[in-house]
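Taking the form predicted on its own, here's one chain by itself in structure tokens.
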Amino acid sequence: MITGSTKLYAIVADPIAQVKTPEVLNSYFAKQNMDAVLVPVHVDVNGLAAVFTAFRSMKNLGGVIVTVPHKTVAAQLCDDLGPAGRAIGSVNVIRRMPDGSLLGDTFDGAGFVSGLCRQGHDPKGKRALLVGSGGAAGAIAFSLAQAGVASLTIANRTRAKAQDIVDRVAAVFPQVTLLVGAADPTGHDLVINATSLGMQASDPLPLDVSRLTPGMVVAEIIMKPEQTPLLLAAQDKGCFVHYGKHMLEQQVNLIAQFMLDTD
């Protein structure tokens, strides 16, 4: 039951109907017997700055989760950033501090890598292809390098955006081989779609599935639909498939601890 003392949390996105976080976080709050609720806030990029100004004034707001397509802009609107958010220039969670300032960081990468490992796909020593250059892609690139991948190729239609991620990650992890390349899975052990392609039935495939081979791990970060056209094609090719839900499942505790400022 929502009361006058309920702590408010929000998730901002555009579109927002596809997000699964409200169900997951509200279930977490209930299990922890917390008087808190997470609500969806549908706002486009033109209204994001105004919404963030309002967040600073909302004294019963505990924090905000940020998803597509706002992660990079949201980082610019925060008052301070954590280490991963600062390195990548994007955030997916924000804590409202007692003085109203907004502290942002990202756990997309940590959640993704943790999800991989929990499913038996440790990325250490693997050759990885990452398609996309948004906020989630940057965070995943950072965490894959941190986890010790042998090489990481980033593919994106706008090459400069992919190069920006490579430069940012290389500055922290110079020992990892980092490249900007094509969306061609040939020669890779781990293939990740970090774009939004697959959310709509009419979307083109994010990469050349004819070049997938048995034994590759093909991963999504999309939550809905769970079974995307890419994953269906990967199954047909004999690949291991990894669902977007695994990233969110592993992020729940990290996100909650950050927004609630708990250990």
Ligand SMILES: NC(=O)c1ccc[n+]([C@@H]2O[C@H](COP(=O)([O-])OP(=O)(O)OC[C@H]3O[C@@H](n4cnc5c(N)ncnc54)[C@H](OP(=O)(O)O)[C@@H]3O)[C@@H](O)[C@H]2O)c1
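All figures in this text were calculated on a predicted structure; none of them were measured in a lab. Numbering follows the first chain given and starts at 1. We call the rigid core whatever largest set of C-alpha positions still superposes within 1.5 Å between the two forms. First, how it differs from the form predicted in complex with the ligand.
After superposition on the rigid core, the Cα atom of L38 is displaced by 2 Å or more between the two forms.
The Cα shift for G62 between the two forms, taken after rigid core superposition, is 2 angstroms or larger. Superposed on the core, the two forms differ at S27: its CA moves 2 Å or more between the two forms.
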Contents of the next structure:
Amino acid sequence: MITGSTKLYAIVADPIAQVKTPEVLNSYFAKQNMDAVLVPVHVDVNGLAAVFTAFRSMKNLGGVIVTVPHKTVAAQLCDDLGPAGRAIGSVNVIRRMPDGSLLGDTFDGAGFVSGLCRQGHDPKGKRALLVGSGGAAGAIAFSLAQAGVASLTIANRTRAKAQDIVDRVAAVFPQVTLLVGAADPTGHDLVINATSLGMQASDPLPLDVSRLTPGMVVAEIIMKPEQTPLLLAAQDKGCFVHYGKHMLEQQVNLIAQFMLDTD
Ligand SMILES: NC(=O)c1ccc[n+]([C@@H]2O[C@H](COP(=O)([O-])OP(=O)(O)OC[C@H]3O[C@@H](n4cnc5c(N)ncnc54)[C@H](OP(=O)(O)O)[C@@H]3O)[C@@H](O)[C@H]2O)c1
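Mind pulling up the form predicted in complex with the ligand next to the form predicted on its own we just looked at?
What follows is the entire complex, opening with the chain shown before.
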């Protein structure tokens, strides 16, 4: 039941009809017996600044989830950023502070690392290969460095984007060996596909699977299909496989904690 005292949360996206967050978070609110509701807000890039101005004035607004295509522009519109959001220049969640200011951060990377750890694959001390340099990959690179990987190689079709992530992460974690390299798993313990390759049946493989060896952990962040051609190839080679759903499962908790300011 929505009442006059219900706390308001929103998700901004364009398009919006495909988002699943309203179902997930409204059922979370119900389970926690919270007087809160999350609603979709369909806004395009041109309207985002005006909507953020309105958010600052909305005293019963708790927070906002940010998704495609707004993650980078939203980071620029926030009044303050958490460490991952600042380093990567991207946010996927915002908390409205009591003074009306907007604090943004990203939990793509923290969700991924938390999912890995919960499946028994702590990345600490591991040599990681990350393929892809989009929004999700940047956040994952930050969180892998934060989690203490020994080294991180980033490979991407557009090499300049991989270099940009290396530079941003190196500025915060100078102790981690970071390099731009090829999508070749040789010499790595943890191999991650953070490209969108694998969503379509016709996609090429994101990396050279002939170089996978038994015992490597091969992780996807793609959720559909759950079993991608990369994971099937990795299983054949005797690797541990890690599914995209684990990242999302952990992100929901982290985002809710940040937006609701609970722990
Ligand atoms: N599990 C989760 O919770 C979760 C969370 C966020 C995202 N995701 C998934 O992660 C994937 C990436 O999301 P994103 O937001 O990072 O996307 P994005 O910013 O659009 O980045 C896409 C990445 O894929 C690469 N790529 C796309 N087509 C390619 C091709 N034909 N050949 C080689 N590389 C190609 C891009 O390379 P270029 O830089 O060269 O274009 C870029 O590195 C999506 O499948 C998304 O659904 C999952």
